[in-house]
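Quick heads-up: it's one chain on its own, the form predicted on its own, in structure tokens.
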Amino acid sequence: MSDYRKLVIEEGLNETYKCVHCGFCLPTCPTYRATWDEADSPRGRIYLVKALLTGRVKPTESLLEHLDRCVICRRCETACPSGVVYSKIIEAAYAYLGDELTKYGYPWYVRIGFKLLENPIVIKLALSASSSLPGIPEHMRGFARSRDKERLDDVLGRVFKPQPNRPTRGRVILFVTNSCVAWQSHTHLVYATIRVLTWNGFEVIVPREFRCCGAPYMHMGRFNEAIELARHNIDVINMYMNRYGDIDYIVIPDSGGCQAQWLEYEKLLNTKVGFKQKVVNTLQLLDKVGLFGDLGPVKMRVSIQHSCHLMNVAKAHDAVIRVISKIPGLEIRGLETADICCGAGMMYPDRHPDLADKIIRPKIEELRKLRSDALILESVTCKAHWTNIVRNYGLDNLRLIYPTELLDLSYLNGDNPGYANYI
């Protein structure tokens, strides 16, 4: 076993004895809500880490079946009074089991696929294939569906300079990478970004040379994969530096679950890396440094998803909600269920599809009750799941956005001369 998963086990079973089992966590949860079983919830699952860890109880199936049943969403530590890091009793879980627990969750097929979705060609291959051919995970179905027609390929490698006439505030460096299918299916998102940035006075960096951030691989289990990835990345970055001199933010294209992960790095590495304080949301960065140009109306009734991990990890909702609210004319209709995972991650779907369903049938009935326009969604994984529900469950008029693309319209709307066709 290596050091790092022995620190991991040795931090997950102290982080158990933290909790004093009150019950806080459990209306947070989205698998309690749908089950209402004990060993659903994160107290149910800490209690069973703990009996784990500690012997007194074996790898059973229906031990390993509520474990696998975590979303990983994170909304307990949120409401935790103890401060209970819930994620390292998780991924103590992980890391005492090995690939046991992996291979209950996920079978050889998705193992497989995700090592073979780190090459950019396959990438192209699997979206053109996946809308049409069968066994295809419906979760890869829905990048394909929410395919954007713009090429990542156009923009990777690119320096973009401060749009005409506005005053340069710094130099950010976009995470994005075509060894991702995310970035490969939602391409627009970056296009949006970087008129978005480069209008408010920033050079952006593209680099080509990024790989995957790492959290589908930390979210199975598998530490020596995220490992190198974060280290891959890091050297990236200081490459990029060397080349330009200081970066001031490293800016994540809303993408929560990516953002957690690049949070994550000075731990995976065990040393201080030196930019965790510049990983920030694009609407975040916005936020903080004030908003340039003229926003024009739009006029739309929206609701929102929060993304998990912007909310519970980057705790980056807030200032995206302080942005889009700047914008004319748009009406926000509050979702109750907001702040719940809505079961997107790590192909929840395919692995738990009746699960999945009763975590998301509260919200198709509160949407249908506001009748939105548009569902806001903070989340690359997110937008490929609700682009399978709104065609599954009968919401086509439903339109899906992301922040930035809200802002980015409300730009083109606005009297920005020169915006929509910097790129």
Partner chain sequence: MVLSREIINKLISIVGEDNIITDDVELMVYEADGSLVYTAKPDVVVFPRSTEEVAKIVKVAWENRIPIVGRGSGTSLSGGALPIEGGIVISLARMNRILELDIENETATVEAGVINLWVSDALAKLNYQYPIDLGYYFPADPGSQRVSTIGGNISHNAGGVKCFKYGVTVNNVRGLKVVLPNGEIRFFGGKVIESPGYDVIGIISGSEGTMAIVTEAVLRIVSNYESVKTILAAFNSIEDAGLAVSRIISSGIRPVALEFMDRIAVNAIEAGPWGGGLPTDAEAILLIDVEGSEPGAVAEANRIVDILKSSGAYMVKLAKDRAEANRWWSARKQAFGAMGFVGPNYITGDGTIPRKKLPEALYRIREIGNKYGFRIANVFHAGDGNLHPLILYDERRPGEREKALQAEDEILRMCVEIGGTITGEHGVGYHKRHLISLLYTDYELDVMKRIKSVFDPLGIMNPGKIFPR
Given for the second form:
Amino acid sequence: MSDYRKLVIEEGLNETYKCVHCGFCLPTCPTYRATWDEADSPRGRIYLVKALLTGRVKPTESLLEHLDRCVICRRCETACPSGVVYSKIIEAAYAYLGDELTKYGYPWYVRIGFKLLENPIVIKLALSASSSLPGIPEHMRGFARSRDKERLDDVLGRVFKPQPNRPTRGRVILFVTNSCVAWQSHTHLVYATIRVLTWNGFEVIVPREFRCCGAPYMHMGRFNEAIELARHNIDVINMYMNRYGDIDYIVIPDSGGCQAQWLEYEKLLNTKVGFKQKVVNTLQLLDKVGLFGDLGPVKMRVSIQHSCHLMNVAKAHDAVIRVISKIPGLEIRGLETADICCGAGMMYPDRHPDLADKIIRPKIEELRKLRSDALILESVTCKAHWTNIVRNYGLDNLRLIYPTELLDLSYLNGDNPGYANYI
Amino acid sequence: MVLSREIINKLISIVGEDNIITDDVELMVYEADGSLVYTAKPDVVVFPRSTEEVAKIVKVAWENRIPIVGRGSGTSLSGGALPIEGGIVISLARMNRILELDIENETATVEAGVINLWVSDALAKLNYQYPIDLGYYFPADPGSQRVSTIGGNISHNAGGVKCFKYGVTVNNVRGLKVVLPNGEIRFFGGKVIESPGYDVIGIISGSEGTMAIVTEAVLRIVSNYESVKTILAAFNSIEDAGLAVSRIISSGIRPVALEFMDRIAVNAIEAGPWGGGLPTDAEAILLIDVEGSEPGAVAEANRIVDILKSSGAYMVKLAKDRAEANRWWSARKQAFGAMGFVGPNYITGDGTIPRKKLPEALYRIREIGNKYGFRIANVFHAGDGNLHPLILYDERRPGEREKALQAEDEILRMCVEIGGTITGEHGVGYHKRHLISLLYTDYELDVMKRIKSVFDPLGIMNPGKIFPR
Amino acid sequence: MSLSVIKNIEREVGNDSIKEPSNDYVVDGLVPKVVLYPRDINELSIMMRNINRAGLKVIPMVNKSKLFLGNVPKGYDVAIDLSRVHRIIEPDPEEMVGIYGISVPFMEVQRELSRVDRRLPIDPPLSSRSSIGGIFSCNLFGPLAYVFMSTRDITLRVRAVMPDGTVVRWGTGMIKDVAGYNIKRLYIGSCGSLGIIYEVMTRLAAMPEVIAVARLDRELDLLVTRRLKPFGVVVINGTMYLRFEGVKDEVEYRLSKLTEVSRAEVFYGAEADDHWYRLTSMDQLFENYDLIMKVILPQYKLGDALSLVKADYVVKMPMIGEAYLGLRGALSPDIINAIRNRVSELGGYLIIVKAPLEMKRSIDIWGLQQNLDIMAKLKAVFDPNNVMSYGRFVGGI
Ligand SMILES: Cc1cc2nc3c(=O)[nH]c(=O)nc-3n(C[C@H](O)[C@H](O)[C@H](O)COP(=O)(O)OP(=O)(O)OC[C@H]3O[C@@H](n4cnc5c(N)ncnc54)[C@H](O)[C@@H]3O)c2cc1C
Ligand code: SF4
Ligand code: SF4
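One more: the block was the form predicted on its own; return the form predicted together with its partner chain.
Below: every chain and molecule of the assembly, starting with the one above.
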């Protein structure tokens, strides 16, 4: 067993003792709210993991099932008055169980798929072929269905100067990668991010060298891969730092999942990386420094579904709301359960279709009642998931939009000469 | 107790495969409640979805003499939700619909599994539709209101921070639908302030699930005031803080809430993620809410500020807006849970004492803490004398748990000695049943047992609770 | 009835503790054979022990102002006159609680409490002539219950003598106490059917800075009234009174809101308080009408219920959904049942508080239809021999 694995297990077990069993996390957990079975609650899972790690129980089928049903949204952490870091506990379970849990939870094609999908060419192929091939997870189809027409390759490796007549406010590195299915599909977001940032006076560097942030591996307990990817990405940052001297921010375009993983790098590698504070979401950055330019009206009724990791780990959700509330004409209503996971992460709907359905239903009903024009999503995985949901539940008129895209739209509608044609 | 396959099958035929737990590992999750001091594993957990299903389940238990334990969110701090003798745990968690919000008659009708705070949340949404009104809420607000269920609140007769003014749970229940142990469904009360006959609602409330399973309740809801003012005060001495409390209450003002926390409690909260900017250097702090019209609340708040200052508070602050007040209050409401930072385990004491005995009680609690070598944080519902000494220990150290229990025992005996009681809101449950005879004679306890028998002649309802063996 | 029981009692108690029955002790036309007049709890306990052993039928009473309340007794051997048994008044202004013996008149308690700037925050009917015992054993309350809750709700501890003579205590007197079953709540409102309450401990309220009572010559709609946030509202034959309390700014604000919706004449301070207790005591109603009914409803349905009966005198408490109705002369059981059915459809109850004897004989005054089995079993726990107020309570228990 690797040292990292041992450390994870030890820390996780320690963390279980911090749980005082108060239950405050129960109603924040999407799976508990779906089944009302305490074995599907954070408190229940912690109890099970504790029993597992102390050798009181064997990893039975039912134990694996309940652990595997966790969406790893980490909402429970924000509710916990004792500050239990649940993710440490579930990671410990993965570490302890090794392949056993992933074998249980992830069908073979998903596991193989992960291997395949690190290759940019294969991703491109898969995206175009996925609707016709059998055995492709719904998750993948979601990306294919929501794929934008802009080409990621066209911006990779380029540096975008602040738009003309703008005071320069700093230099940022944008994290995107073509070794990830998400970033190859949702390219419109990448373009919008570049427009918005340059319009706000930032020089935007878009490296070609980044690879997957590592989050999917992490949650499957494949720490070695995750560590390797983290190292690689940090090297990329360092390389650019050396080349350009100062880098003010590392911007993750609306992807709570990636951002959260970046924030874990220090812990994962057990070193100081020195740039943790610089990792921000686009709107989080703009909330901090203030907006330039003319915000044009966007006449829409929108609802929000927060990205779990953007909210529970990066804690950027308030900033996002603050910025978009400035857009004239925008009416923000719901979702009432915006802060509770929609069940998108980790191919959840593929693995647990029934539970995913239960989790999503109240949200669908609310959207129908509100008749929202658009739903704001803050993570690429969320959007892939919702693309399928919109289709499966017949919410045909609901537009899915990233906060940055919304801001982009507002700039497009405003008096901002030159904005539209920048890239 | 081991249940036969036949009985399990009967239960399955009532609730269906999806609403029953028989797997050993899954059952383990149901062996603990909010207290985590003791555990007891059920033989089966069922999740009925209607009163009728509850009735059928209970009937099976009745016919086979199987213990029944109701369960809401399992946050009981007295071991109330533990199936001490095994048997069937009936989880009400899937019966969680709000059936009716009746503003005209100022009631809300809900199923037992509804989470306390949902009632007020649902009412808040209504206000949106009736902007002329101030809006309504459910005033019985235990610290656990974000998670505990109405059924659990009723069974423990839970208190809250607002109960000095609005009463505890039983004062806010108008009607009750229950399933008796023989499977009969009964309704008591209505949407009315009283009804003829003995107060059966009053006797079932607080009976800790030893008489009947609550399946629905009609709750009293109350309307908001135009304005709420929150005041925070810090003291260098516990005596001064106690005196301030007495003076405020004597002044004729009826604060909605009046909470006291000592230094250890404040420091634990502030160390956690829910810190609210409470002063960590004070020996005691008070958190006070008053409500009324805008001019009325301001006038009351000013009066209180004056009293606090003249009673020796070294810092008095009026919340500048609701956001600040909410930060303070959510810090307070997280108090128990935050002990995980410093404990990590804790036993929540729950005595009530005459308010004027607070300094003495705290002094003696500190002595007991010293004697056993525990740190003890104190959270006190100052308006009503309900004291929560939180005994911090570490379950990983052998023998600590037992020692902590002994310390709690001693503290509760002390509460009785100075004229108080062993539980103000968490219930006798399993933990404190050996202490009930400090308060009642055998004759009196016998009357209680016979009352239980009126409802539960076979003794299958939550056995092993309240009464000493 | 066996004389030997009285002989036994006589031997153990003082010689003026046994009296000949006078007219005052007549209940529903029945005259007791003897009146017991205990001087303290010890005597009371001795009396009950002997009575219970012999299975005699007892009706406890203090001021005798509400003897009309209850079904016609199924037996009546002994009147227990409690008017001197326990007369303490012990306020604890700091703890905001008070202890009172049941023999004390309610108004005397209020006077005593006001000396320490406190009060019992209840305003029950017949407060002018009731004892603590009468009010608490019947759980009587008035409009202030909207804010301060019912008499039962503010009771913290009950001391009682069980029918078998055992002295018991229910509740510890703490404002919050969930140790053991909440038996005090059963006692309050049991109308003397479970044993004899001899002392109660309650929460108190402080005297507010300002009390104001506003008189309106018309009745405001319930929803409008609620928005004004009064402490209590009583409407007597169409004239509406609203009571406000609190710090000066608060009361002034409420009154200014009131003048936006109606003209009003306002009384303040002691004058207002006196006025309020005269109104809520309902003396005129109880003195002048043969038939008095009480209806209890979901607040918003109270109006519908009142339209069912043409009463001569109506005291309405809209905020708590209750009303007392006075009629001259009786109503037939059929009519009562018809009204009751309608009231019950509206989700409420109708209680006959007082009625001509003929009428009482043909009807259950409480009108409770459900759960009578449980009520009977509960009574049997305390009073297996049916000695206490036999037949007078719900369902004739
Ligand atoms: C952090 C924290 C803070 C707390 N703060 C407070 C507080 O401020 N005030 C307070 O009073 N309590 C408080 N509690 C204690 C606890 O939350 C309350 O007792 C609550 O009412 C329990 O509700 P529950 O739904 O979790 O019930 P459970 O714990 O599941 O059950 C409690 C008891 O009720 C019985 N029961 C549950 N549902 C039913 C039903 N439908 N029918 C019959 N019996 C039933 C159970 O058998 C058990 O005896 C706190 C607890 C925690 C962990
Ligand atoms: S991470 Fe999310 S799904 Fe998992 S236990 Fe916590 S709240 Fe539930
Ligand atoms: S909120 Fe935290 S301490 Fe409470 S049960 Fe959940 S994880 Fe444990």
